[in-house]
Amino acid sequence: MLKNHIGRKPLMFPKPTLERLKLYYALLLTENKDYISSDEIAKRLKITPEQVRKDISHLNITGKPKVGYHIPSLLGELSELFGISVTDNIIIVGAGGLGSALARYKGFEKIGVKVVAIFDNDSEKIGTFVGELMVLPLSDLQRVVKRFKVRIAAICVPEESAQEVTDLLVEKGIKAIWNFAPAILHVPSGILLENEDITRGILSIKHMLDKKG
């Protein structure tokens, strides 16, 4: 379920939906013209126009026959839909090689996602610099999710780090884990959990390229 920012109803969709409505909106972040047509994105995303049609039917807007959709309208519902209109602010938990590539991405500027912190317990770590974030102590977490109304954290720690840090970041107010560590977390009911597992995904791929030959 996702909620929009002017007071629509909650709008309901199928997972398989939202993963290829993410993929249109980064498909037409791409585009500098005004108008693309079911086909055309069916073409780049190697999936049916029909596809297509029915997943943008969802949305508030419709096409032009044989011109398509109006992109920066099309954007609009799609960042709408996303939240991306809003700002998120967000802290990344762990100042190892990944979470320093996590904080210094650009691309969150263009989603509505800031971030605002990076944490670390690696006393070698604490008062170093990632980009312009300064690496706070696990100590800080309060003051910070405070002071900037933060919902989302990101966890980019060893294994057997991740349920205690999980574990505190609930405890400190954060609604939503992201999670880069390769492990199994347990959240209370209500707290939402996205997993970035990249070794399942590296498997899969090589699982793939064993089967094509």
Given for the second form:
Number of protein chains: 2
Amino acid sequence: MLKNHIGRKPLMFPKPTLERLKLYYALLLTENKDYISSDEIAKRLKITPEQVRKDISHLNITGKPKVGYHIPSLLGELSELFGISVTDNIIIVGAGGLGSALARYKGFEKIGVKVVAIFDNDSEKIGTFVGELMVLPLSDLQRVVKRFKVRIAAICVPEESAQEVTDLLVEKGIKAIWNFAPAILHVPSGILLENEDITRGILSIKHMLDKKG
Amino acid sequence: MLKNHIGRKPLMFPKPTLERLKLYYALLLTENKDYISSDEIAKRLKITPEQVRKDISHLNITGKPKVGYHIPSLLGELSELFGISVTDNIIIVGAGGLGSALARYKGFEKIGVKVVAIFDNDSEKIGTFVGELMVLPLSDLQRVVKRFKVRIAAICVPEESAQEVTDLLVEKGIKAIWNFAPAILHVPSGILLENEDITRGILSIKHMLDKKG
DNA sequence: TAAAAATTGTAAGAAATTTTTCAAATGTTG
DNA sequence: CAACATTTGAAAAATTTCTTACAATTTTTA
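Moving from the form predicted on its own, what structure would you give for the form predicted together with another copy of the chain?
Zooming out: every chain and molecule, the one shown earlier first.
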């Protein structure tokens, strides 16, 4: 359980519930009906409707028997839960293939995320453009973080410099590290670390393909 | 629990355990000592040593009191568990920013994954090179899948064509879909689907930053 | 309007996972 | 070599998460 201070509702979410709530959010975004039943969400996501109802029961929302849940309300609750209504300015460190792809990613807007800068150490890359953004040297980091009130940084540098970059970011006031490097990073307590190592996904696939169906 | 047929050991893994085992694998890859204790693994990954021991107890390996676990053996067990010793030829569909970045990703080799082709529909892109690979039209799909015995395909196309591409891939004999599109995909039973939607990671960050630390 | 059907909400029970505890084994030190 | 410290391994307890079961509510239909 993740505890939460403010009142209103219990506001404690089992971690697995939180993961599923993200899926509901993604699903509902593409839905253009007004109402949806737990049964339908369940079928689409291959889980049980009871599970869906239980998850949703954590939110400040209530469904209508025989009709289902009001999708805009559900989306509203989930937006609030995930802080989507507040736009976060984020920065990307590392303008290689992954960093550039991330900088151009179209999906950020609808979840309240805006990439305000991309950094690199390589003087060949500095000054070139990735989409609309000019690649900046790390010496501009402090200025940008202050100016745009950046709390989140994505790390897209090679494994060997990931820790170094992390330390620098934390020093400059970054509060959350979104790590795309295949490295185990260390952060001071109070700093959030989210690992996005893509090899994990394919390890699951390989495991399942070989060991099961 | 994920059940498994072949004997030797119980070979059933709680899903959370499996996730942590991947982390151990990543951690141990960068380690060059001979032995490591549950305590050290735990400290690095910010979990408890008991948890680590319990996880490792699922494997066909046993630690030495006062010394710890033999790292090469542990790596060997984990490699086998995740099928890393067997190389999988995978293909990428979608030669945009993300697809290209993925095709150039260096980390695949050490987990037994090789990208053998990248596809796109856009005639502007077909024939251009991404690293060493020429972008191919989807009409070449069948040939490549057969020729390289491809079981896994990564989907890096826009949301709106993701389902269509999925259907095509399944039809051509692909057994596992690694989905990078921000879409809820449907696959026939027996086909594995692994979602890698990167927005999920940052939703977690936004939630935690606002609601807690 | 009353009965029927569909759907939510929740409490209780079951299952899965994590934490606690502690005995057994193996090095290490005096 | 004996006492001690460290570390594993495994059983038991506690906690968390999921499933089951069913009552309550609302719409539909006759």
